[in-house]
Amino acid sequence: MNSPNLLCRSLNIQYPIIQAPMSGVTTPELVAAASNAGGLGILGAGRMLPNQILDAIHKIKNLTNHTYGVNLLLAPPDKNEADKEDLFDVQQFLDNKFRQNLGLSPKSNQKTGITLPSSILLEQLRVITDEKVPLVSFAMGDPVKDVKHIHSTGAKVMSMVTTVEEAINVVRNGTDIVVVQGAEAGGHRSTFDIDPDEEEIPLIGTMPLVPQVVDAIKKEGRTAENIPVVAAGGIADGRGLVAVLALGASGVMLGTRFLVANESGAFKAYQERLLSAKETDTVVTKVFTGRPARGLRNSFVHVYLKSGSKPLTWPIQLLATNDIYAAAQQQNNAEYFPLLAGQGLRMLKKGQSAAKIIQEIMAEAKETSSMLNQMLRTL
């Protein structure tokens, strides 16, 4: 593809629009639809078992012959097991405040604790590389140990960062594409090193972070001619695409907009809450999984934060709450589920396919660009 856009040339795609990998909701149908529409779809496989990843890849291959990607999470556990007293307190809190309301059995009276299973990251990656997935995407860490092997299969490596320092590190370590996650983004913060005892984390907005990353990469001698920078966070339409292109990015990654796409795996009540939400309705909190993530305030968030109860560490908090989230999803109950979402909520639209979203964003971007050109000519 002879597109003048670096990201499009690098990935052999038509439009510089990437559908963000979101665990549990990026169905093979959504991934393929985004790629078929000229963008790039990415499967959020961080919480999938290797055989589940294999099945999903096979479905994607049956649905598209265009470039697609698979995403994995690199964040190591904060602890290998939960303190017994802390676990009892949290389970009792979850029993009284949430499980009872969902008709679930209590867990605070269980004698067994929560011990993390062995990491399956290597097995996940083996499936992805064996299947010759064109793009391997990573979040919450630097994939330096795996870059050489991934490149040997002909695949590109994409890394998500939240600071200039993280961007410099992944570029030095061989990453092909850098995704800059601004503070406005939904889902887990991709910050590499998070102190489990600290509440404060870097929250740098997309607009100031993108040009600083672009400039830092240039200083490394890796100019925008060979390292595409992708902006993520609060972008949901063509105006956002034009804005970040002006800042030096080569494209955008959108998550929340695709959560309400027809092909999305987000359950009905989740999508309805997104469509009725406004920009002030999200919060960055550890209560969902033990790691900072941006999501909508609902009963789970409100009760948890008001109580002052401290969540368990990553990812033990997720293991402790999984039954609650599964029941809430099964019951179509958005009050007790992590409604991960970014801040561009008023720009969401109901009933659109992934293809329609991409087409609309590109049409808006061209209209915005034309308008800006006219304005600049008058100066």
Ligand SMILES: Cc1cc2nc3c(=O)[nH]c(=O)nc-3n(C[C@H](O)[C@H](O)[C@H](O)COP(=O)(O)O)c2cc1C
The other form holds:
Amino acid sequence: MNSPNLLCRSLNIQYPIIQAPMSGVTTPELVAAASNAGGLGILGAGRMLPNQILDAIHKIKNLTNHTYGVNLLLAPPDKNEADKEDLFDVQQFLDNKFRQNLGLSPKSNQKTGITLPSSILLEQLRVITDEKVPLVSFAMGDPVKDVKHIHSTGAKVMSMVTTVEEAINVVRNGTDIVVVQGAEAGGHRSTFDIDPDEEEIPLIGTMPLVPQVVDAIKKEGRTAENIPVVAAGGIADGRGLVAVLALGASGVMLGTRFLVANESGAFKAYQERLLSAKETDTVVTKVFTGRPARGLRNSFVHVYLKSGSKPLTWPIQLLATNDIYAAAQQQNNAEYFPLLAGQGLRMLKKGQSAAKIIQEIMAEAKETSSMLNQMLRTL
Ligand SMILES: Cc1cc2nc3c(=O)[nH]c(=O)nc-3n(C[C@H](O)[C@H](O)[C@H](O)COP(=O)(O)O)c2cc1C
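Form predicted on its own done, so how does the form predicted in complex with the named molecule look?
Zooming out: every chain and molecule, the one shown earlier first.
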């Protein structure tokens, strides 16, 4: 495909619209539907076991012949073990405030601590490269060690960054496509290094970050100039696509808009909550997993933040809270689950397929750009 758009050319896709990888939500049906509609779907495989990833890849391959991607998370654990007293305090807090309400057994009386299982990242990556997945996407770190091997399978490497410095590093280390994640984005911040004792993290919006990354990559020289920049965070319609193209990006990556797609794996109460949410309803917090993530302010967030109770470190906080999230999802209870979401909430639409979302965004983008053309001509 000889598209004038750098991203479309690089991935051999028709439209510069990417369905963001979202752990636990991006079903093979969603990924394939986004790719079949001319965009690109990415499977969020960060929390999947290697055999689950294999199964999902087989399903995607059965559903589409188009380019698709698989995403992994690179952030190493902040600590390998939780301090016994901290763990007891957190478990007691979780017992009293959440487990009781969900009918779950208490955990603070258990003698065993939480020890992290060993990393499965290498095995996850092996499945992806053995299966010759066309695009391997990463968040929360620089995939420098893996780029060569991934390229040897013919695949492209995509990295999600939150600062200019992270962007320059991944480009120098061989990444083919840079996703710029603005502070508006739903889900975890992709920030590479986070000090577990610091509350503050860089929260640069999509609007200022995209052009600064584009300029910095240009300064890297001619090879880097061919690296498409993709904007993510708070973008949910065709106006957003045109806006970031104007900032120098080659395309968009949307997460939250696809959370309410017909093919999404988000449970019903989560989707309903998203559809009635306002732009003021989200917060960036460590209480879900120990790493900063943007999500809706439900009872879990509200009670946690009000209590002043400190969450455990990444990803021990996730291991400590997993039974609560699993029960909430099973009970279709949106109050005790991480309702990860970005700020573009009032732009969400109910009952649309991924294909419809992509078609609508393209139609709006074309309309917006001709309106802009007309307006600028008369100035
Ligand atoms: C529910 C949810 C889960 C996410 N999980 C992942 C993930 O597993 N890997 C990843 O790279 N990004 C993940 N993200 C972040 C997206 O890649 C993307 O940066 C974000 O959705 C863009 O902002 P938006 O939601 O406002 O469109 C997730 C986002 C959401 C909303």
